[in-house]
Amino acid sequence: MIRQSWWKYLGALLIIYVIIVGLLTPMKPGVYEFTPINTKAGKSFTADIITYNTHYKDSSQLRAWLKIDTSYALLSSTIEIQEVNKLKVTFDIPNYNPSTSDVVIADLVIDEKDEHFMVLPQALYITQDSSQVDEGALAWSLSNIENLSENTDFTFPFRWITEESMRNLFFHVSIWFAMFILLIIGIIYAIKYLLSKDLKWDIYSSSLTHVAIVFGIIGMLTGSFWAKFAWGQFWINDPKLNMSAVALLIYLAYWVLRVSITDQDVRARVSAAYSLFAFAALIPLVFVLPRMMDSMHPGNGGNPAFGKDDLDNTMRMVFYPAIIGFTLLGLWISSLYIRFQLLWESYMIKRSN
């Protein structure tokens, strides 16, 4: 028995693991808030700064810089801990950037021999009058960000605008992931449904639609929480979300489809054919149309997806094993059902006769 079914047993496993090690593993420090954002080439400029799962205690240890782009940085003239997690510190900006732009963009980089840096990208808009490039990249170029504290312990990247909620991407996206695998192989199931009339395969492929539409109205619960946390609200008008909404209601209607024909020949054949049109609509609306629209949604519209930093090795050992058990958990209850929808047949025929 433990033979046969080894996959369900597995599917347990990883989901378990997913769930204990998503949920506690904590997050590396991040820089929380930087106040204020703007200030004037020349001039000195003190920064209140609040920083997450932060342990700070003596000042010598700690260094900032303002970086702008990969070249030229600028070291802190002042550190003052306020608290483990907040800082004070002061920045004597030169009379010139080392740029021609009005405005130039700096990013933060606070690093602590006990803990691991941290970086805040677009922290600071420095305006200036006028410009002498030569001087300002003299000036910013005097500190060189260099031997930064790694932290060597098993933990997740902070990202200041999802926080916490970035554990999210083990159960939202990975139970999406899940549903496409399992339309997939309903629609293979369609396929041998359609070439061979046996009703077998439509009862397997009914049964894993089934279940990756529950899959998939999890998987818009999910991102409606993480969308409340990041955005403020559970729902906005974004092209991502509404084509996915879309989507699944096409899918909502392939079940009210099923029920409301009796006839068994007839509600295979017009369950396969539909299910091959909705999966041909699911990829435009999903995976197309909100790519050619602004969206907040990431990967989408010109807002990038998570990249190296954000989803880093340490996330893509629990992402990976979440997107494995959540597969073989859809499997296994669909399994379930398939076993349900045959007995079922099978004594309603003895019924009949």
The other form holds:
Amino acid sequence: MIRQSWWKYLGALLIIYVIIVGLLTPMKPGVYEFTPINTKAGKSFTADIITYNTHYKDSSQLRAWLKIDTSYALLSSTIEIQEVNKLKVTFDIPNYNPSTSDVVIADLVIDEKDEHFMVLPQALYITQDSSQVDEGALAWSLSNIENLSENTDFTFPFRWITEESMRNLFFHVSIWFAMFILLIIGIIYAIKYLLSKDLKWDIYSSSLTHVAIVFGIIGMLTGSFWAKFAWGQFWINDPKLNMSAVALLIYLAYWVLRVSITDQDVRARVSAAYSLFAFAALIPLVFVLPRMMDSMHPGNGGNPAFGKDDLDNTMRMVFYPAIIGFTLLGLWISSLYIRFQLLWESYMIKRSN
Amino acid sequence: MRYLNQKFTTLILTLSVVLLTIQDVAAAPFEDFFRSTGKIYVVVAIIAITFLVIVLYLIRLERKINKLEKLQQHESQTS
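Go ahead and give the structure of the form predicted together with its partner chain, now that the form predicted alone is out.
Entire complex below, previous chain first.
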């Protein structure tokens, strides 16, 4: 298996597929900018909207709504098309909100007949001085959001702020997944070594773990760069980031540990046992603790993990091949390292004889 | 060797000073570039980082193989 080449070609092909399809698939249209973001109830409100990937012309059939929860909607009074991606939309906000609270947050929905509808969640804050729930609820229930046009072409969903950098999912996230798969295979070989005391399995285990650490470093660097443009800073105080940094340090200690022990059998035994404990520490650090705290990562601190909007079926068609592709690439690199180390060992044995 | 080390340290120090000065001046254009066209260049940069690190690792591996080759050649010449 290690000398066969079909799976190496498969991995390379999958990565080429991921780069081409992952970069060339267009995004669905979306709302890029919406200003201003707050208004008072009972006023006429005009918003400047900049959209992304839209092709509005004078004949475009546009509709826009403000939406509160799932039950209340308000149709816009006028829509002025300024450019292919610029709109001026006016809403006559009713005198009262359909709620007793001072502020309600409305989502924006825009629909064009030939393009996919778009949603900007939490677009507008509407404040009111006094509340009349019944009157507000009546005024907000006059229009329904219906007949939304859907584009069934192969496109990725547009998310506010993330925008095109959503495509990083195929690289950053799948590199982390590949790292975990490499570590798990490494653990299997570590156990195999501990059961058989055959040094060959130690070489397998350590090579896989080394390449996994390199993938971890890539995951950290790419994540840090993405964070700069999605969250504003290269490193934020996010539990997932800090915990994965701790986990990576534990694994870097594994690297140091192997270099510092010269006796082969001792090195193999200590590092196999260490890698078992390191992996046992990694799981709670990366998968359990961040979920219990507030984290910016999806699937943590109450955020949905891979929700329908974040990872739809079109993205899955690239994301899953990306995981397999990067895992195979990692296995390929570690197989080279394994073969080198096996040659090195046999050379050393020959020389000592 | 010592001379080389000194040269290297000077180079690193100069580079870091230059980078720190550039950072203040050029921070805005740098970020503007990556924020343009729906942040697509962030993806490009991340693919570049990924393959850069992989290539650096492969260079490291190749150096080790070179070392083994040299040792074996040396051995076969002496025997």
